[in-house]
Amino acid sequence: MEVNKIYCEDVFSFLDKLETASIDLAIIDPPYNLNRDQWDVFKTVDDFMTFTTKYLDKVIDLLKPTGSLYIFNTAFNSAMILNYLHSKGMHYKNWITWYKKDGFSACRKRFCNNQETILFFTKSDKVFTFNCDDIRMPYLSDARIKAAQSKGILKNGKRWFPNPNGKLCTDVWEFPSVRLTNKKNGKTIKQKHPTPKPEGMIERMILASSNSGDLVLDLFSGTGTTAYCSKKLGRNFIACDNNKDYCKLINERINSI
């Protein structure tokens, strides 16, 4: 199959075509079960958790040995898809922590959600691409910092000196949510797909899990934010969604860079 493609068709007939051990990165966004659309309902967890494990078996046999996996998710669907990836011999990196900064939320009966779930996942646990200089984030002491540049921090009998790209990226990841960063005049508006992920956020998976040149699957695309970040970074992608607009808006997405 042709690469740096949108495929729009159904998601397992689509990964039958792809060549086993071809794929160097998988970003993953499927459905979460909250019944945001028709694509995302399911009648119980079982239902659920059978259609994910089925493509997730797929694409395990699609990554190549030094290949990495993230997979958004609820943090209960995502409990469940850590133990099974485990069972299926990958190999568990980080439990991240996307923190939406997603405006007020009136939960009474428990804690109030802000958050969602992404698992790191590599299909080796020692020869795999992981890029930390590619992904180091700002300290958060700006003074402590500047002071440290000259003289250096004491640790352990050691001087510190702080790196000047910043610190290594953490397991906690602080970006709002697209919905919120689109609004106008103060008011969020309606969205094209009910659950775009930030650029920056996808730029840092792409950023920290692959090379130039590399091959990235974007399943479910959606708005196409994989496949746009990985053009815009210098990869290949290859990339599916069963929705005509969804695919037609990623086509237009894409000519645009």
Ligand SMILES: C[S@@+](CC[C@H](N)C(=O)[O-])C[C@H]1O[C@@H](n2cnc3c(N)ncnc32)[C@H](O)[C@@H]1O
Contents of the next structure:
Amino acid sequence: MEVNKIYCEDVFSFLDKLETASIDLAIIDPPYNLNRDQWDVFKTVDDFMTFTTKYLDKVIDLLKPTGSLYIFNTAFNSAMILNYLHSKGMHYKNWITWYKKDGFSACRKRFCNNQETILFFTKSDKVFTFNCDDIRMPYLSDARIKAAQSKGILKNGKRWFPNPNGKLCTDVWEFPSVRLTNKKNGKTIKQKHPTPKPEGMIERMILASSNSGDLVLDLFSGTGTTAYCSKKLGRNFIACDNNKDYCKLINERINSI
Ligand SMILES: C[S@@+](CC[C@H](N)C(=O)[O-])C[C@H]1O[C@@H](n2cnc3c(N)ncnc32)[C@H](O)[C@@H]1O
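With the form predicted on its own already on screen, would you show the form predicted together with the named molecule?
Now the full complex is given, and it begins with the chain already shown.
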């Protein structure tokens, strides 16, 4: 199949056409069973998990032995997905919490939900790409870092000097949702897609878990954030969504680079 292309078709017919062990990195932003749109509705949790495990089985086959997988979902669904991936011999690396500081939900019978989950798994336990220096985060305390720059800080008998590019990336990621960043005169604008993901977040996954020229699978592409960021960062991509209007949007977005 041709790479750097968006395939407008059902996820299962698309996955069946891909070559086994050809993907370096899979970024999967699937339905969550939250009724966000008609594609996000399942009769039961079992139906949802049958759909989910069916595409996951195919993705596992398509990953190279050194490949990595990131999958978004709710915390509840992620617990079941984690269990399933583990049972299939995939290697658990992180439960990443996307903390949506600006999120709004009005729950009065339990704590308000302000997060989504991203599971990070690799096919091999030891041999996989992880470019920790490409995704460093700013240190919190400027003053402490400035003081440490010249003489370092004494830690366990050794002198520690701050890295000029920041600290190693943690598993709690703070990004505002796209819906709340796109405002006009203080009001949120109606979007062409209900659930686009922030570019900064997808870029972090691509930078960490792939190298220039690698092949990134953008499954359930939506507005094509993963395909777009892959192209921007010099990776190849292969993307799929079954909605013609979204596919048109993705092509426009990709061609804008
Ligand atoms: C959560 S959204 C992805 C959003 C995307 N990450 C972004 O940043 O724009 C899920 C997408 O899956 C697509 N989808 C749902 N069921 C599908 C299926 N069976 N085959 C292909 N695409 C499907 C929907 O059209 C929707 O755009």
